[in-house]
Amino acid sequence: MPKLDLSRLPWRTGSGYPGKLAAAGDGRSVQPLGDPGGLTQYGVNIVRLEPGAMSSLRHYHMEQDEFVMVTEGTCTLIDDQGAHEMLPGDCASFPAGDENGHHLVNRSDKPAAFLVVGTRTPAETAFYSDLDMMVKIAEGQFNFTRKDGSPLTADQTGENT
């Protein structure tokens, strides 16, 4: 596979979260690298965070490993042990099944970016540490529910607030 030309690869913005929770993706852009490179066994993305933006809602994966490395600016990793400042070259890993809810936040006044690499599995379940929410992913479809599998309510997604 030839060298990827990052200037030709598109960026995606937003999130797939339901209702007003989708605003958690404001200020976040993702540039897929694995798919354009033909990778099928794991995903690779660059995630760019504008000041004040977060990578996702705090979560953990049951079936998929996740690895991040800061490439630009300063990110703050927030996990179950607290807040950890990360600078370019700093890395963190999150093994599948480790119930350590995490996300990265840009608390600085400059853009930040990180590389994320994650396992691809036919199905996945992830839980959100700060919400009564889980997602099951199968065949490219995301199904958000409460952690017990019951439907989300409007007050959980912010639709009536």
The other form holds:
Protein chains: 2
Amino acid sequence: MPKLDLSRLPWRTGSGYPGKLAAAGDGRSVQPLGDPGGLTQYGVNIVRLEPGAMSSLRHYHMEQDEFVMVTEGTCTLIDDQGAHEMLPGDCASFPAGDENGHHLVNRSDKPAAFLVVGTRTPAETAFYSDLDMMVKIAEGQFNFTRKDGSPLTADQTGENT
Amino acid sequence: MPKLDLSRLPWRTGSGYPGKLAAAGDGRSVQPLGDPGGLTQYGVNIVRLEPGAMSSLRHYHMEQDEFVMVTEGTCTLIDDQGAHEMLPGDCASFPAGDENGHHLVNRSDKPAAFLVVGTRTPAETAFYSDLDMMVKIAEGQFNFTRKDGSPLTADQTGENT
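Given the form predicted alone above, what does the protein look like in the form predicted in complex with another copy of the chain?
First the chain shown before, then all remaining chains and molecules of the complex.
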């Protein structure tokens, strides 16, 4: 039925980032809502951030519109213009191709959460603002490289540290 | 900037339904969030319902995924299975082509509101569950007819009553 029982929908944790960059996913959990509801044209997730956690490494998408609404606690949006506090009901939008890299971090001492919507596209490229890294996504596979397409080094992914 | 200042974004009222059916929009106001944020791949709106108001006539979409999250008050989701109370944080999804017609009504004595997301598609057809009416939407134009494509009568649109 259309109404979702969020108390029964599973959460997932962890991160697909390479090497020690995967630690960027620590304290973050994701509850998919769109897939269990049968949606295919965009994804909808609740993302929950423990104190100190972040939504992702700061990035921007080339193909997919992204929208967030804070639903619990206080999130801080970090983008090229600085830090912007966001409370429940506050919203932000990130059009595809806008090179203003962004992520949400929980700088508070309580859990925080937000709803996020992202278009489903056959392929996607995202660039990371604070690293020489990009990801190309196709058919569910994530290929992380430097921005020129060459392989990431162990130094970059923290595996030498 | 990506963070939206909802206090400055305009609201719109009224309904595009034909004839006296337009009264279905009474007590409903809509604040677009996706367009002012530069999103083009899906629409995002806040819909506010005064007591007694409804989101729309009960309908389903053939081309566009729809997702809602209640953000304020109590909404009642009406679909083919009956009435389902929805509180802030409760979500529902309506995949394109699922013929379970739905709308949200405010049966409480306080204002209610919800966030709604809908895919942008070049064209759309929606069917109304409780009326012999459909709408075809293309290039911003809404063409309401009977489900067989013939013109609505004045009886159907309430103009003879």
